[in-house]
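Just the one chain here, the form predicted alone, laid out as structure tokens.
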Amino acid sequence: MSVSKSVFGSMPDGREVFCYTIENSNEMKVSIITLGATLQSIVVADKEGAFEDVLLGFDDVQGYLERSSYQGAVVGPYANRIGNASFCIDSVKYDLIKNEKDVTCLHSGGEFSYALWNSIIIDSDAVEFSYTSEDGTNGFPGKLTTTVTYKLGENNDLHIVYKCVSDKKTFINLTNHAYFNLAGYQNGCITDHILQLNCSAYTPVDAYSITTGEIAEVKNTPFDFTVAKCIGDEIDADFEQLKLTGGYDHNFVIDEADGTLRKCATVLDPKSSRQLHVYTDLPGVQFYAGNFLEGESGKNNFPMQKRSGFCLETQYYPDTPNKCGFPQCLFDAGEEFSSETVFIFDTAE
């Protein structure tokens, strides 16, 4: 195992952005940059031993600042959407930034994703990133101290460990917004990828993609991935929830989620036989099929077209602060948010 550090570029104000690359004995490489504590690349072998980068993203700082839709970034302090860009804590209303359609708060206004994080190599297989968010940033209460640790194992297992503490009672919900294409980022559409979700229910949304509060069964709907099927099999079905979001962009309810690490998803690219297994200790996972990618220029100027990458964002449910029936993520002052997500790569037999 080894970790190397290099300069990735500079912020507009001249601060350097660094890149850390962790490599295991299988020659799998994971690169993370300090801008957004962002997963910049994951290079892993297929069934023939050919290596490809399976993450959508950018080659330079400018791309992440100007063209990003959160590719690979850490999202927080509250991932996903908050309805009406507000919530209440102990009868006090907090008005948040409205950065989507001037109605909703999406990904906390991008604060964590566009921040420059501090970083330190903590072992031959791990790098820790840290960031402090000031009280009131984008309307969120509390000064938050956050660390995100990336650790690569010899079984091609990438562990992401999140820890966050606030000095005020607040909602906390962190995730990573990686876009995967297991055939390689330059290989186009992901609709032929085969997905299985260990999720018997999902949370429907309204016209603003805000959860309605309902927890609906996936059975007999296009949202049923309890038996593996191609992402594209029913993505354009005549189904209202798909029409509202242009395809899959919904939170799925993980079966038997009890706060312990459990598998929520498996994805297979049939061409390369690369597989991705996703584990989390959180209750939900957002499956997003890249419906709103519009050909933005990514790595090597390759266009990121609609549905050229998929996301599996482990999380508390969207708009939990306004939905008392959802598993809650309100943390007292000094109480630690701690969560782990694991991405494991292998090849199918």
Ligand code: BGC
Second form
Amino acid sequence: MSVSKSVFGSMPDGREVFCYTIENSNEMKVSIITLGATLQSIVVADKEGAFEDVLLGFDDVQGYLERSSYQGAVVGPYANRIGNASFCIDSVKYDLIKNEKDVTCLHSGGEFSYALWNSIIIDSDAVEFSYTSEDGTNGFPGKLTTTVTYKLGENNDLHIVYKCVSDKKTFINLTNHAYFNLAGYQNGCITDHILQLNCSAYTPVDAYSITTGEIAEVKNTPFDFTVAKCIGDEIDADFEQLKLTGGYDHNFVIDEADGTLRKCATVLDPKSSRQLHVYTDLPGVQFYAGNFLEGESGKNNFPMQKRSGFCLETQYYPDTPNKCGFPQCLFDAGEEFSSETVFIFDTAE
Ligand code: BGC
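What's the form predicted in complex with beta-D-glucopyranose (BGC) like, now that we've got the form predicted alone?
Below is the whole assembly, all chains and molecules, this chain first.
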């Protein structure tokens, strides 16, 4: 195992952005940059031993600052959407940044995703990133101290460990927004990837993509991935929930989630046989099929076309602060949010 550090570029104000690359003895390489504690590349072999970078993203800081739809970034303090960009804690109303359609708060307004994080190599296989956000940033209560550790194992297992403490009672829900294409970022559409989700239910949304509070069974709907099927099989079906979001962009409810690590998803690219297994200790996973990508120029100038990457963002359900029926993520001052996501890569037989 080894970790190397290089300069990736610089922020508009001149601060340097660093890149860490962790490599295991299978020559799998994972790079993370200090801007947004962002996963910048994952280079992993297929069953013939051919290496590809399976992550959408950019070669430079400018790309991440100007064209990124959160590619690979850590999202926080609250991932996904909050309805009407507000919530209440102990009868105090907090108004958040309305960064979507002037109505909703998406990904906390990018607070964690576009910040420059501190970083330190903590072992030959792990790097820790840390960031402190001030009380009231984008309307969120509390000064938050966050660390995100990326650790690569010898089984091509990438562990992301999130820890966050606030000095005021607040909602915390951290995720990573990696867009994967298991055939390689330059390989176009992911609708031929085969997905299996250990999720018998999902959370439907309204016209603003805000969860309605309902928990709906996937059975007999295009949302049923309990048995593996191609992402593209029903993505354009005449089904209201898909029409509202232009394809899959929903939180799935992980079966038997109990706070311990469990597998929520397996994705296979039939061309390369590369496979991704996703584990989390959180109750939900946002399956987003990259419906809103529209040709942004990415790595090596390859365009990120509609559905050229998919995301599996482990999370508490979107808009939990306003949905009392959802598993809650309200943390007292000083109480730690702690969560782990594991991405394991292998190849199918
Ligand atoms: C959301 C999408 C959004 C994307 C990029 C996902 O988590 O569910 O609706 O377009 O992030 O911001």
